[in-house]
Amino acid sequence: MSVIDYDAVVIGGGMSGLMAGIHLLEQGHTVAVVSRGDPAVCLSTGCIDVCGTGVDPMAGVDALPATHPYHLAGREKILAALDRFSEIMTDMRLPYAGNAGENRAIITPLGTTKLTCLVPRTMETSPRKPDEYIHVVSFKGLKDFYPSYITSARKNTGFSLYDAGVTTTMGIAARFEDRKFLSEFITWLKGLEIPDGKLAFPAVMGLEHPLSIMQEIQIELERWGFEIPTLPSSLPGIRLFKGLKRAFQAKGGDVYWGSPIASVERSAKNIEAVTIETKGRSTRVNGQAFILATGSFVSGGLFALRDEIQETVFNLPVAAPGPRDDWFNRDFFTPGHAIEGAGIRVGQDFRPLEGTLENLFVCGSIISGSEVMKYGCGHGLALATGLAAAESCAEALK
């Protein structure tokens, strides 16, 4: 067995875990992230939802129930986390647009609109008026994008189809990284008779350099263009995840990816190490402090049995919303299922309230009361609580 020592070990490689890890590295600590696979952020639109209950996201945060984790982090921490995130993504050449004072609407792959706060700059010019003309440009055989939904939902639209020679989002995105393909695509666009207005593309404008590709199209066509997220998994979510992961590694963080945790070693009041399953031999990852950032049910941080909910790494007590019969609304598609509030109760320092573990901190949607679907706050909550938990962890490591 190989044994490696760190100041902090983050369990979970999603938004909150990577944000926490980056902050701890910036404070001079040695940090490892342990994740059993790509996180749920890869399924997202890539946009940062802070609070989707109204036009002003921070006013929405202020109106949330007193038990919501946002209030533990506080307004100042939320704003600091959003600013730091924007700086990180700009450094990764994946800049974001927007600010915490205003939500904006983006077009979904189903032709509806969705309120969000910060958006990749490839989505920055998504129309804010329903009657604004857009011309949808899609690709032959692409199965994760349905232009007919968009053109039927918006009266003032046009549509064109291009044969990229491949039919997957990743395949088309890879082709856009090729100069010859991009030039041929621009030439084809110039040959179309498109009314004045914006160009709308499925989110396939490259894997690594989407903004520069979009900007070249805009300059050549002398009109604005923007991406629309495809159905999950959507490329902007994958870009977001990879950008944060690259930032973490560039600052010296170590990543243990794709291997589940086999065992946890603990003393009376502290976690001492986790052992992960790797090919050949296992690895013991020692830490002075640990951060739990495994997410909720979708990410596998929580698991529901018939009469209880389990936390899947440290077996922490989980606050559940009453008996199982009360977990879901009668109409499944009505938002606000009680089960969304399940999770780990934490204190002001983001340590678990139940149990005796003194060197464990918790962040992200696994915190009880998050209700990220109901309040439209997923990525914003992840960033804010990731930063807050990391600050408490750094203080404990002094």
The other form holds:
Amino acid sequence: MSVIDYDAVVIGGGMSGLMAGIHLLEQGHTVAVVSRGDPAVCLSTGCIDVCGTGVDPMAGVDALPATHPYHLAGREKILAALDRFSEIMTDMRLPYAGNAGENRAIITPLGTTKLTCLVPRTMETSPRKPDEYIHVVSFKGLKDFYPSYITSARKNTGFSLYDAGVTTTMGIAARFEDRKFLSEFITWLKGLEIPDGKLAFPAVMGLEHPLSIMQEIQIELERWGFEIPTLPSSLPGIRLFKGLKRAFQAKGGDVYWGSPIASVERSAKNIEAVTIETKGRSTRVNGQAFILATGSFVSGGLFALRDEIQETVFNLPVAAPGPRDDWFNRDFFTPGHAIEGAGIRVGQDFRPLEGTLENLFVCGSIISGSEVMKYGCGHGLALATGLAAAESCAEALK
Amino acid sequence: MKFEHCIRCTICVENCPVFRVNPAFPGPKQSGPDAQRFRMDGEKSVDQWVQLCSQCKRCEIACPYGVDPAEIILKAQIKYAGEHMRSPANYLFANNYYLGTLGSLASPIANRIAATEFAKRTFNLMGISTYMPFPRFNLMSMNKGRRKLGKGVRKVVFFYGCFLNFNRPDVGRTIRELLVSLGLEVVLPHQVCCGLPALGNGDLELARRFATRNASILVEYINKGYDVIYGCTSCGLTLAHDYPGILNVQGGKKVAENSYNVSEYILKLIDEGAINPTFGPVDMRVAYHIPCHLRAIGIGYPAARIFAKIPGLAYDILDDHCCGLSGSYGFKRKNQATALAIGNQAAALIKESGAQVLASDCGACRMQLAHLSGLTALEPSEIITASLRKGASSA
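Given the form predicted on its own, state the structure of the form predicted in complex with its partner chain.
Once more the chain from above appears, this time first in line as the rest of the complex follows.
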């Protein structure tokens, strides 16, 4: 067995874990992020939903039930986390637009709108008025984006298709990183007769440099353009994840990727180490403190058995919403299935309430009562609780 | 079979470098777990496109559900190769070790011949690409010279691998000297190819023969208290993952448990208090390209942890792109365009980082990225050696 020591070990490489990791590094601690694989943020729209219940996100947060984990972080921490996030992404050259004062409605791939708070700058000019002309420019054979969903759902639209030579989201995005491809695309665009209005593109406009690619198109065409999120593979989600991961690594954080946690060593009050299944022999990662950021069911932090819900790393007690009969609504599409509220109950300091562990801090959607789908608060909650849990952890490490 | 755990989330597809640039490859999700549902023993393979997978293992690292598409595809590749005529390039690269042995012995002539137009045309006819100069063979291969160096309580076997052995013995010797300078006894027993090129070219039997031979030698040393240090991360992955896994050779588990990356081993010695080296300043900006197979071993990036101790050394970790060469994969003509397109993406980011040199733990990555970026490519041990020399002279 190999042994490696860190001040803090973060389990889970998603939004919340990386945010917590970055804060702890900035406080001068040595930090490792251990992740079983790429996080669910890669499948997301890349937009930061803070609270999607109304136009004012913070008023929405205030109105959430008293048991919602946002209240543990508090208004100030939420705003600080969003600011910090915006700074990080600007440093990583993937800047975000928007502020916590107001939600904006962006166009979805279905042609509907969704409320969100911060958006990648490539989506900044998504139209706010329903009758504004938008011209959808998509790509021949691209199966994960249907312009007709948008043109049929909205008035005043048109669309054109470009033959990129490849038909996948990742393939087209990679092509846009090639200057020659971009200039040919711009030349083709200039040849189209498009009514006055904005250009809408599926979010395939580059892997690493989407903003400069979009800016070049807008300058050359002399009109606004914006990206619309696609089905996974979702480039804005991937860019967001890679941006945060690179920020974490640039500050000196270590990543251990793709290895599940095989076992945990604990004493009465502390987690001493986690052992990861690395190739050949296992690796024991020691930590003074641990942060649990493994997410909810989709990300594998929680696992539902027939009559019981388990926390998959430390086997912490999970607060379940009653017996199985109460977990789901009769109608699948009615928002707010009770099971979404399942999770770990934590205190003001983000330590688990049940049990005696003192060096474990929990953040993200694994916290009980999160209900991120119902309230439209996934990434916002991840950032706010990630920062708050890390501050509490840093306090304990002093 | 683990393919049933796939929830079709497409995270593997997002991470596949081949899928990104080659429309003929349906990606790890479809070639792995999806197609696996239709594959049956005793039925001839029709999925020719599995050969387009470069076995970089990025899908495996990315998968949050432990499906391991790369391994499913590897098995399909071996099945396909067993049922169909293999190309001359497949045969040649599977037997890379013998090619290297010959090439190194005849290096003064072999290198000259390999550089001629005639040879290039012949290579092309055989399905071998020549976009990049063939790595030169070196007469003074690692297997020549002293078999045992240094003295110390800690004893290690250096598994240098074919590339360092035949093509860059200078780098191999740098690693060897580094280990000796840290007070280790270093033994270089007779060894053969790790078996990965044979495995990657569909020859499971040959791969198993190589592995059996190596395992019997290495286990003998391990039983005497030696640890194994590998000089290439792809050899390392093969020792650690395939010897006890798909190759299933006797002693494979023991080899896997006792094999270390060079930097990983140095850190282990430091952490255990066995050594306390002084790292002197190295004023340099390095783009540290993480080999896909180092990621796949799962031990993190040990060289980066040592870089962090070196004063003056600025480094960017670049782990989001594959170099595209993937051993012999990119040397096949049918993969040339793919390897170049992938490699150019990685090289563009390296140049963008403003680095003066690039570093990588894998010989193939260094060869490809040095060629495409125009920068000098170093083995991390070369940087560590420079730092320790400075440290020793100032002390």
